[in-house]
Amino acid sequence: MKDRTLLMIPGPIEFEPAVLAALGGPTTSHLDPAFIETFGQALERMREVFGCPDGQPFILAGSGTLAMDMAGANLTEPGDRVLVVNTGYFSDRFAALLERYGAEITQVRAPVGGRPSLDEVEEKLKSNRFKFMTVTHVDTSTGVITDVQGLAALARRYETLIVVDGVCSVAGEELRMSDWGVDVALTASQKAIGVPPGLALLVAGPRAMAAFRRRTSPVRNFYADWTHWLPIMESCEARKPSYFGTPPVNLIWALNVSLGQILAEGMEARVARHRALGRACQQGIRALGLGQVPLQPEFAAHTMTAPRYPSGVNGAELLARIREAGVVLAGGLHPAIRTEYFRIGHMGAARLGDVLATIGAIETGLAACGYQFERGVGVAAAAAHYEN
């Protein structure tokens, strides 16, 4: 008998069997030629997934927060002015992180569920000279997606570097680093990249690497310092063993398998599939009469959905009932509305059947909580709006 639930949170996600098989394989030496070949291939594949053929990829043991820390530590010197485009909890985290490194932070904010307009961001860029600005592509706390392409064009116009937190977007949402002029993009393994937690992934473009090389003070983070890691990445890509810190061998084997699967699917097809999944899930939620955190439909991400609890339904009870129906979802994260909403992830290995099962479990949970609606309407709407 199947004795497990379907994991549909916005990370960690469900993983492909081949990825898990690679993770469970024998652990090799981190200097073994076969592993160095795999590591080098993973670095090359990262450039394709991120859309940055001239970028420098980094693969480190750590979480998405470490990837943010890498960007902040290596680009920031005390007194640097940084603009934070704030769309939620993880934008707040980036601001706090940068302040630790001595940055002078200016923020442009929006109401919870909103995003600053391009005009609002441009007004800030006009008001001062910033070394770089940070953008959260999809804030996992709100399900809000930003216009990275438009923001990157502004950054170029005002000679400002742009750093994109793509933890909940890379390999799910459209991202074309080189074409759009994005200088740094970062993510974590456990979301749309499709590998169990434990890898911090980052690609730095030429302008970001040039800014790093112009530093006049040491990087204030020993582990994250590109001075240590750049020779390792370059050596592995040249298929030569090198050492600074022991890499997570099995996770990198698994990463290379997943990156290969992503590229075999094709980036355009993968983005289209995630858009279709997002549309199906959000239309299913809408058909059930539930509101959503993003204030406008075009603000809603395609890798996750953030529905609001209906009036009269206890959130904790609903999530427990949904779990009893076979699906695990996540509660709220944004401090201002934590108890008002829940979160659904639909990225990476997720397919339409997973979304339909999730909407069905939500219907079962809502009915158990006494919410009045027409049974089956959510599943039908999700199926009807899925167009890949």
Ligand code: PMP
Given for the second form:
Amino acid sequence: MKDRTLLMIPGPIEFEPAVLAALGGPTTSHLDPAFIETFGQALERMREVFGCPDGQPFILAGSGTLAMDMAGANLTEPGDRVLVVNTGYFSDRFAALLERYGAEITQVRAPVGGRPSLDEVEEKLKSNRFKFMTVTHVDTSTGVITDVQGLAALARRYETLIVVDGVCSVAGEELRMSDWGVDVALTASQKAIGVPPGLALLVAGPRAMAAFRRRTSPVRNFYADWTHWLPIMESCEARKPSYFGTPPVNLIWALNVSLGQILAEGMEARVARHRALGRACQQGIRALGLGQVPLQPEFAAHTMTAPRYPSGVNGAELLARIREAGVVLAGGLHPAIRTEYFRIGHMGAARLGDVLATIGAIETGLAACGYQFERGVGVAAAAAHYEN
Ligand code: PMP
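Alternative state: the form predicted together with the ligand, after the form predicted on its own:
Whole complex next, starting from this chain.
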């Protein structure tokens, strides 16, 4: 039997062979003209993927948390008021990070699996002036998607910047930075962007860059300071070598391959494919009689699914049985419900066949755990809902 599993967690994901091949190629000098060409092209492609033709892209070695840190460090000066739209674990992380930079934080929260309504957010925006607000597009701890378009419209009305943590959304969920009025969107390589972990990716729109330029105090994070990185990104786009810190050469070769694949698929087609994958997986889970963490179907993301364990089934045992059937899934993450649910990622290179294999492995696991259900109904529902 092949020692092979299907990795269906919400990042890292399964990667395209051409992306992995680029990663395994020779490491050039970071000043090599061919590498600078690749870096420059990757920056240009990021603008397209993020829907921000006049934005400033940044590519740094680091994980998604560094991308959050970069946004927080460069936009916050001590005493700045920031509104955190909180939908779970990663929104909490943003609040904790911003506090380090001296932000005065107001949070608008929802119960686990919910999301603050636009009215609740507007109440806060009316009550005070905020320099910026943060929103987690898809909180990977709950599988809840926020209404970024609606929130960005509020941000524009109340003249606050809006920073979107798109780590579990960019290149999977619809996100049109310029059209919607989003000022910063950030992600990491290992999710729907489709590159192994190690890149922090961010696009800052003109209002965010203007706010950065208006700073009167130095950025309180040496590595993430745009003062160092902006000239590097600009010179790469001008196809001129420059240096601040050594870039992760192979990861950037791989990123450019993946961004090329994403744009070849087309953003609309890609978003539609993720919608179909989300629908298939969630309908498959529902047909098996399992609940889900998002409190309403329209709160559910398309890049991931967060099913609840059925009563009487031991979560750790179920995940072990699913793994024996060849599919790797993730356990719970939100501290309030950690042992009550598990998480499935379906983004990037994922196809219907991967979702069907996953639902099939879940059926196998549930049966092994003694759960009573009609075998095959989950797979059938997933397949039936992919197309409509
Ligand atoms: N935000 C969200 C929504 C995430 O899902 C994650 C990672 N799961 C992060 C931030 C942090 O990214 P990283 O683990 O790459 O630091």
